[in-house]
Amino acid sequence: MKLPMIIVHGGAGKWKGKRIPVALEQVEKAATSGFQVLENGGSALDAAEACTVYMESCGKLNAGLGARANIDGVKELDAMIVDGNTLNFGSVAALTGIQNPVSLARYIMEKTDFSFFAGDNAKRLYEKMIAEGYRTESEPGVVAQSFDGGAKDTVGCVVVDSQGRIAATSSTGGIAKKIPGRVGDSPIMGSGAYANDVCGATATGWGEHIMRVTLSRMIVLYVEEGLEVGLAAKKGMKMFEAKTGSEAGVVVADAKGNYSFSTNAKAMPTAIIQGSINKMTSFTCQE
């Protein structure tokens, strides 16, 4: 049985050996958190949010609590969630004072007429979200993990629920020593993540270069054109490297639960659960 399934990455980059086991532990826990939501009847969106909230809150990955600070010492967060069933998405960028931007991204997608907010005005929406009770806080700026069950670079996941609905996320603190206000690929639809009713993908790496080729959208397009997910992931990364000469990584899954990954970085800690909570595979993707 391939469905439901979740594939999670903790970022692709020049990981130091001693940090890889720590990252693997966190993506395994994140995948478990998301998959428990699926087993309890939650949707792909519910599981994707829960998984990403875990990674934002663990403090061991470059997202949320563990995000890198900019050159002023401030953590500016970017995040996105995509509903492949509807092609709707929500994004936030340059968000400060908030630990879990992915939940705000979902609020934007589901409760506003818009898709993308940045900076102080995004923070105002966060306050509105909490006031309305869409999410609750365990402490100021920290979303309570109210779902059932439950660094080095951008984190993200692709989830396919038992009905074949796909959701994808991306969340990050950005690159080290970034200039305040810099926004990378993570909240950009088609770059940091993309999903439709056929396939979903999420990317990690140097955002300026990922945006140049809309990497996640291209990989999904290759699947739409008939490639199986493994070949699509490899073709996307080959195209990306040829056009940019840069490093990145991607994870991808289609509506039937077929999944794959590809990276040209040193490592990309990844975890997959497919069909049952007891069927987890985790590894450091290296190519």
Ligand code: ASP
The other form holds:
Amino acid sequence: MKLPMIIVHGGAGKWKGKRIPVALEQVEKAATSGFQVLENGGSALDAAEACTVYMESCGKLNAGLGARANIDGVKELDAMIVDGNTLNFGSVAALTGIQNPVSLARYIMEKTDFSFFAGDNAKRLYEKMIAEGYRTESEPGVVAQSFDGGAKDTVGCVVVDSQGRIAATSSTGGIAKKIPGRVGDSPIMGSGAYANDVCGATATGWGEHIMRVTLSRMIVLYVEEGLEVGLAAKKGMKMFEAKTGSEAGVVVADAKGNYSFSTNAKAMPTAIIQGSINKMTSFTCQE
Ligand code: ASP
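Same protein, different condition: the form predicted alone was shown, now please give the form predicted in complex with the ligand.
First the chain shown before, then all remaining chains and molecules of the complex.
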């Protein structure tokens, strides 16, 4: 049984050896928290949000609480959530002072007529989201982990629920030494993540380069054109490397629950749960 399933990454990059097991533990826990939502009847979107909120709140990955700061020492967060069923998405960029941008991205997608907000005005929407009770806070700026489904370097996931609906997320503090206002690929539809009714993908790595080739959209396109997910992920990474000479990583899943991942970076901690909570596999993707 391949569905439901979740594939989660904790960022592709030059991981220091002793941080890799720490990150692996967190992506495994994030996959579990997302899968529990699926088991309790939650949708792919519910699970993708829960999984990503977990990673934003764990403090060990480059997102939310653990996000890398910009050169002014401020955490400016970018995030996106994509609903493959409707092609709708919500994005936030350069957001300060809150921990869980993925929940705000979902609010933007579901409750506004718009898709993408940045900076202080995005933060105003966060306040509106809390005031309306769309999500509650466990403390100021921190979204409480309570979803309809029950349970409760850049991170991202692709989730396929038992109905074959796909959701994808990405969430990040961005790259080292970024100057204030810099926004990477993570909140850009088709670059940091993409999903439709056939396939979903989410990417991590040097955002300026990922955006040049709209990496996530290209990989999904390869699957739409008939490649199986493993070959599509490899083809995407090969194309990315040939055109940019840069490093990145991707995780991919199709509507039937077939999944794959590929990276040319030193490591990309990745966890997958497919069909049953007892069926977790994880990889460091180390060279
Ligand atoms: N892609 C992210 C960015 O450029 C960074 C990362 O994946 O670690 O903002």
